[in-house]
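Listed next as structure tokens is one chain, alone, in the form predicted alone.
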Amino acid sequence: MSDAKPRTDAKPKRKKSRIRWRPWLRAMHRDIGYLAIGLTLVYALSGLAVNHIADWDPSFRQIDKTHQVKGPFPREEKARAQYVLDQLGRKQKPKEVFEISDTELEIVFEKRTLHVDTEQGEVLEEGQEPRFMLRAANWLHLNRGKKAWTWIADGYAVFLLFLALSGLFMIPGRKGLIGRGAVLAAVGAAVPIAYVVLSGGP
């Protein structure tokens, strides 16, 4: 019976090195997500506002105010208008001033009109004023600025595509694309498809 010991100097097989790409993908997903935060807020808030445009004006708020001014009023039309504006502390120059009658005067601005009762000293202000932040957000969302904003909006769309696609491959295993992730992605994709089918489409 041989008492020779088995050789132990054989080198162990090396595992093939694998490129660890998921950490890089997660880092890019994170950083692009941070870059997209500002634009996402603009488009999300504006999207909610514009979706309900049939129920309200998402960019402007209606003005309906009453002011009281003291007489006596000057006799000349433009002097009367300036007298009212001075009492109300308005610096903006009106687009038009005209008398409807001896006791009624209208002062017209671009977005509002002052209806003046020179007999009672009552001023009815009607018109619109921009909604804080929403008007600017809607202006950007609807690409009213054109020119350079078109390139920025296209870049944002590319960011969103990357975030959506990279999110599919960030997590391996059953919680990723081959498991729960696939189910959730299918449900998300089914929502617009089902709506088009059930509503009859465009």
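Between two forms, the rigid core is the largest collection of C-alphas that superpose within 1.5 Å. Computed from a prediction, not measured in an experiment: that's the story for all the values here. Residue numbers count along the first chain shown, from 1. First, how it differs from the form predicted in complex with its partner chain.
If you assign each C-alpha to whichever superposition fits it better, V123 and A81 land in the same rigid part between these two forms. A rigid-body turn of 39° separates the smaller part from the larger between these two forms.
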Second form
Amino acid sequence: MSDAKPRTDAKPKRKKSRIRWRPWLRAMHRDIGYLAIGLTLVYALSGLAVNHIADWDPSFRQIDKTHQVKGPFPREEKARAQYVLDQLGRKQKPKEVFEISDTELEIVFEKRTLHVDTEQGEVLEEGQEPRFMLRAANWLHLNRGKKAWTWIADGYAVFLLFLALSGLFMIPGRKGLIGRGAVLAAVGAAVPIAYVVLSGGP
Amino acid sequence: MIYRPSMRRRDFIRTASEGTLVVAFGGGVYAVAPSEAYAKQKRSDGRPRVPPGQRVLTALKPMGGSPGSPSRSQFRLKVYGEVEKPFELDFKQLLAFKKKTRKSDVHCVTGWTVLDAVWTGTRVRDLAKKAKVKKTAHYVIFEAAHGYTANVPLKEALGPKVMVAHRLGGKPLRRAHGAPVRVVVPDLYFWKSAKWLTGIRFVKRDQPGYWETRGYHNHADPWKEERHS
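Could the form predicted in complex with its partner chain be given as well, to go with the form predicted alone?
Shown next: the complete complex, the earlier chain at its head.
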């Protein structure tokens, strides 16, 4: 039987301390993702809409109609405009009436204009109605408002950078960054590079 | 209970990739299809009628922008800068100016072209003549609603078909196309043809405009495909 006592001078093996950063990264990714949702929708929807601007007007619906009005037309400018409006059954009060010449009269409303040719009795009705939501989204996307929106858009760009980079490291995976993640990240980075190379660049 | 996905991850990725390729190439074929009927036509200067990368449409498309006031009664056009006699015109005064009707082709940077659009208006060279442009002027800045500007070299701005137009196709210019008045610079991409025109400023040095400072080409020649800088 041994009477040996356990050694007390030996230092206890210290456990390697690890900072658990992934849960923090995931939490920040999630929260910044929540914050970015509004602007992501604005930029994504407007981006789709504006990318196809050659095929449609992403901000406005066009009004384009031709009407025929029987003469004779009153001589006085305002009476002439009222006569046309009565003939067309319009109750809305125009913003402005402008006699361009003896045979041309313009009746202006907020979103449309009536161009009256009193010689031919022809009324061209044209104008544009803003598309619900898209008009505002496109306005923001193209930064037509300027001012503080530049700062907001810059902040959003920083958020996107964080989301892209933090996404790479959020979940370790079996092989870390050298597995499927590396392949997909390489494909993602290769798309713009390949496009520039194949298209001849700017 | 064991969860069994209806599709393996590898199959899903392959199917999604194939679908993406079909959509991408389908779109590509649609976008680059040439306008065969016009492909062989030449302009008087020997250049092809339809610039490279353009498809021919039958009517102008509204291309957006921040609309200005369509009011003809409130319209004012300022002609100023490097000139001896700056002046301002209202709509009726503009109509009283020497009027021209010209057919010209329109080339949009987004890839569409409209041939033989009929514009009525006053030539920029006639307005410049009245203002007596100084020899120090080398560029023209077309100014429009909400601070939009487009820069054009003086020589090109004074071309025979460059005009301040108030009618298109014999009808009053529509709001979507810049009513009451827009400039038309047919031989440059159409963003140079500022809608809702408010001023023509002659300047000594070039001043890149709204799109030119946002990555678009400073000159915008459609035959050289000067779309972006």
